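Presented below, as C-alpha cells, is a lone chain in the form predicted alone.
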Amino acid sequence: MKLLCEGISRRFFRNGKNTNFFNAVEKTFFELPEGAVTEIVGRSGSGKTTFANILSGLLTPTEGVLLIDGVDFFSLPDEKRSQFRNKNIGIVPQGQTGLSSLTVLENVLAPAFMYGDGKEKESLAKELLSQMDLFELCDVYSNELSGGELRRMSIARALINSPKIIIADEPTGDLDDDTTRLVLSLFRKKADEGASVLIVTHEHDALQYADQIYRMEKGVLSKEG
C-alpha cells in the first residue's frame, strides 16, 4: 500500500505579540514505499510527530493531499477514514499509552475489536505479546506496567490487524539495548514481507534497519544520502 504526501503542511495558531502563527511542517512532497524501512530523523521540536501524526491520518495538514493508494484520504467520511486506518494503519505513538481498565491482551485486541471480531486475532495477539516478551503479563492491568512495558504492549497492539502501513514514533525510546534490537528486527521483517514501514527515531542503531533516511529540521524535510 503507498502513501503519497502531495504539498503536506500544518500550521498552528497562538496568541503573541509577534507572530499568530508557526509552521510545524512546511510544504512537504513525501512517498513512503512499499516493502521498505523508511527513517525520519531529527531534533525535539522539528516537526518529526507532528509529520508522522499527520501520515497516521490523526492529524489533519493545513494544507496538501495525503494519497494512500491513490485515495485521498482526508476527503474520506470520519467514520470510513477511522474503519479505513484502523484496518490498514498500525500507529506506535510516542509516550506511553494504554487503556488502564483494560488488561495488556485486551489492550492488544482492542482495534481488531473495534470493527471485526477480535476473539479470532487472540492466539495472534498471544503471539505478540511473546514476541515482546510481555506472555506472562496478558492478564495484567496496563497501569501495572513500566514504561518500556506499555511501550512493548503499543508495538503488538500496532501489529494486531496485520497493517499494511506501520507508522512508529520513537518506538525504542524506553526500550534496553537487546529489545530495541527485536523491535527494529521485528519492523525489518514486516517491510520484507511487503509493510510501509516509518520509523521516527533518535536512535542511532536504528540506521542500519532502514532502506531510507531523512532528516526534519524546522519542519523541513529532506532526503539523506
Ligand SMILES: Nc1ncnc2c1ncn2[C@@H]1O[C@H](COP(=O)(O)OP(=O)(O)OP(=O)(O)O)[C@@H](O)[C@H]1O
Contents of the next structure:
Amino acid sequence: MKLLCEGISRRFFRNGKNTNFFNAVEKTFFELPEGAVTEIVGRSGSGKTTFANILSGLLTPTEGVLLIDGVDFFSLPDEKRSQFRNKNIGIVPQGQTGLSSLTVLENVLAPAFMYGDGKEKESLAKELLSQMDLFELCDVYSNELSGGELRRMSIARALINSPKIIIADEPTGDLDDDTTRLVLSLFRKKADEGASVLIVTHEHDALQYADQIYRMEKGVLSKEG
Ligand SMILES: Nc1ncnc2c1ncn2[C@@H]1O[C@H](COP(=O)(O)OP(=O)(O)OP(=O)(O)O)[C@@H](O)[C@H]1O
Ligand SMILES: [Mg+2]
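The form predicted in complex with this ligand is what I need now, so please give it after the form predicted alone.
Entire complex below, previous chain first.
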C-alpha cells in the first residue's frame, strides 16, 4: 500500500506564558514506498511524532491531503477511517500504551477482536510474542511489565493484523542492543514481504536497516544523502 502526503502541515497552539500558533510540521510532500524501510531522524521536538501521527491517521493535518492507495484518508467518515486503520496500519506509538486490565496476550489480540477474528489469531499472537521474547509473560497483566516489555508488546500488537503499512515511533528507544536488532530485522522482513515501513528513530544502529532516510528539522522534512 502506497502512502502519499500532499502538502501536509500541522499547526499547534502553544499554551504558555506567551501563547502563539506555530507549525510543528511545515507543508510537506512525502511518499512512503511499498517494500521498503523508510526512517525519519531528527532532534527532539522537531516534529517527527506529529508527522508520524498524521501518517498513521491519528492526527488530522491543518492542511494537505493524505492519500493511501489513492484514497483521501481524512475525507473518510470516522468509522471507516478507524476500520481502515485497524486493518491496514500497524502503529507502534512513542508513548507507553497498554490496557492494564488485559493480559499481554489479550492486549496483542485487541486489534484483531475489533473484527471478531481474535480467536483465530491467537496462535499468531503467541508466535509474535515468542518472536518478541515475551511468550512466558502471555498471561501477565500489562501493568506489571517493564518499559521495554511494554514496548515489545506494542510491537507484537501492531503486527497482529498483518498490516500493509507499519509506522513505528522510536520502537527501540528503551530496548537493549540485541532486542533492538531483533525488532529492526523483523521490520526489515515485513518490508521485504511488501509492507511500507516507517521508523522514527534516534538510534544510530537503525540506519543500516533503512532504504531511505529523511531528517526532520523544525518541522521541515528533507531527504538525507
Ligand atoms: N498537542 C500539541 N499541542 C501543542 N504543541 C504540541 C502538541 N504536540 C506536540 N507539540 C509541539 O510540537 C513540536 C513537535 O513535537 P513532536 O512530538 O512532533 O516532536 P518529536 O520530533 O517527536 O520529538 P521527540 O524526539 O522528543 O519525540 C514540539 O515543540 C511540541 O512541543
Ligand atoms: Mg517523538
